[in-house]
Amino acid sequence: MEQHSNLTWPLPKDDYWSTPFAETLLHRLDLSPGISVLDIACGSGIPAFYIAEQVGPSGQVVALDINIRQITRCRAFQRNHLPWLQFKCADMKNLPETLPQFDRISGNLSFMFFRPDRFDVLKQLVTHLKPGGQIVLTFPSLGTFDSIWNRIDQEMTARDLTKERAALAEYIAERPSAQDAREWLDALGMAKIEVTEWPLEIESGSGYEFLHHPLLRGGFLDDAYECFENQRLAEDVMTTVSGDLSSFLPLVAQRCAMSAWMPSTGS
């Protein structure tokens, strides 16, 4: 990847979660000047104000997202800069048939948003690559914060908390795997696939503070207290949990990064 001196729309360096996805999924993308990118998913614009300062004004940077509000504030913050850099609002899983093709198509910790038809997406994703195109995709593995999901099912197990416990189980099985991405690039015939795993550590402290973790609560927490249908149950299991923090220590997300390349024309 080439990368420019003296950026001025760097990765910002107190977001603690979307900016380490973005480095693992940077790590993969083949960027250059002059090329087009479709950024899927794109929320506050992590990575995509970066990868437009690649491309450079000879180039073409699309970043979509379902959220208007995320769409109007990364173009308040965008202003007249980069005039290259298009953010629209639209929905990855229903993308336009007049959207052409790109050169690359990113997309950080997008692959979550995917279900419950991972395969059906990405394959829609594809087909708005160009010949020669590649896609990099990152999300959370399955894999991720493991030692919650045992504490939560040893609680449960405790409380003989049956119907609860299939929940969490369905949920955990539910979570991509890097197995699950390689295998799907290999059925849409990508080339070039390297699906690759780093692990994030996550800081927390006990209590009210891990219950209530920015990073933790949204997206993760939240799915453990649908598995009850009782939430005063919810959270008097969820509390006992975060009284006993250290003995799930560390809180570990596995970063994974899928990366393949569309074959080109009579290749």
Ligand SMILES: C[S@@+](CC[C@H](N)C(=O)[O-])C[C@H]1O[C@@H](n2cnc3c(N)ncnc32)[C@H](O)[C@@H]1O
Given for the second form:
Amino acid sequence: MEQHSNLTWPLPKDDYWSTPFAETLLHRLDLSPGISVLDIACGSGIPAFYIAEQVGPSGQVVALDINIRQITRCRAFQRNHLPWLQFKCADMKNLPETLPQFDRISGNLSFMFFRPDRFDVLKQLVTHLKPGGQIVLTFPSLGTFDSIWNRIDQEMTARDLTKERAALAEYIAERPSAQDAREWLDALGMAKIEVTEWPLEIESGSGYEFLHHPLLRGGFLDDAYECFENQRLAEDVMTTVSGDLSSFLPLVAQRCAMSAWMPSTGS
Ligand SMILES: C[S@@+](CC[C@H](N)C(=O)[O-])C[C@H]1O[C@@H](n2cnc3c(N)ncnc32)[C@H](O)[C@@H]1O
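Return the form predicted together with the named molecule of this protein as a structure block, the form predicted on its own having already been given.
Below is the whole assembly, all chains and molecules, this chain first.
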């Protein structure tokens, strides 16, 4: 994707997580003026605003999120601009039947929230794609931050924490992989399937900075804490791990973009 400097609604430059994932999404998404797009799990509007500018006033974008505060914030940010972009509060796992079909479906950092039955959600979602339409979703795929999980597992092993290790192993195995994405798109009869991964390195200091890193804590480290019934023990293990950051650098996420096309009617 080319980032044109004269865009009114570019991706935010200072976002070191959503923006790199959105760049991979936009690299795959085929956009042109006049088309309709459904953007799921829109959050703060990355990349819904960007997409709306690309499709222009003859197009239509519906951006949805389950969190009403996100939708309210997006609407406040939008004010009366891009009137062909509509923000709606809805559950992407249970879309209203009245929702029409779109030329494109996009979802940046969305696919991991399709659990527990990711295939079923994907199957429902593509019913909202027109024949000949394209879906592109991104997510951090299997392998993301494995160096962190390995170090936590090492600490659990050293302390003989069998139950906690089993919970961590279950969490690690449950993450969707690029291979899962490819197989599910294939099972749905989609065409021109492309699933690609790009590494993304995340910077962090050690100790407190690692444990309270805005991205790592909210999206990932909380999952490690959940592997413990005893939260004081969790804090102790995680504090030890955080003091040993240099042993498990770099912190690398896998940016996975899955793209596929609904076969045209009659093809
Ligand atoms: C990681 S954020 C991504 C937001 C945005 N697309 C971006 O790239 O910054 C994930 C978003 O998914 C939303 N979400 C989670 N489960 C959802 C669901 N079942 N239906 C709709 N949105 C959901 C969350 O509220 C959150 O805003």
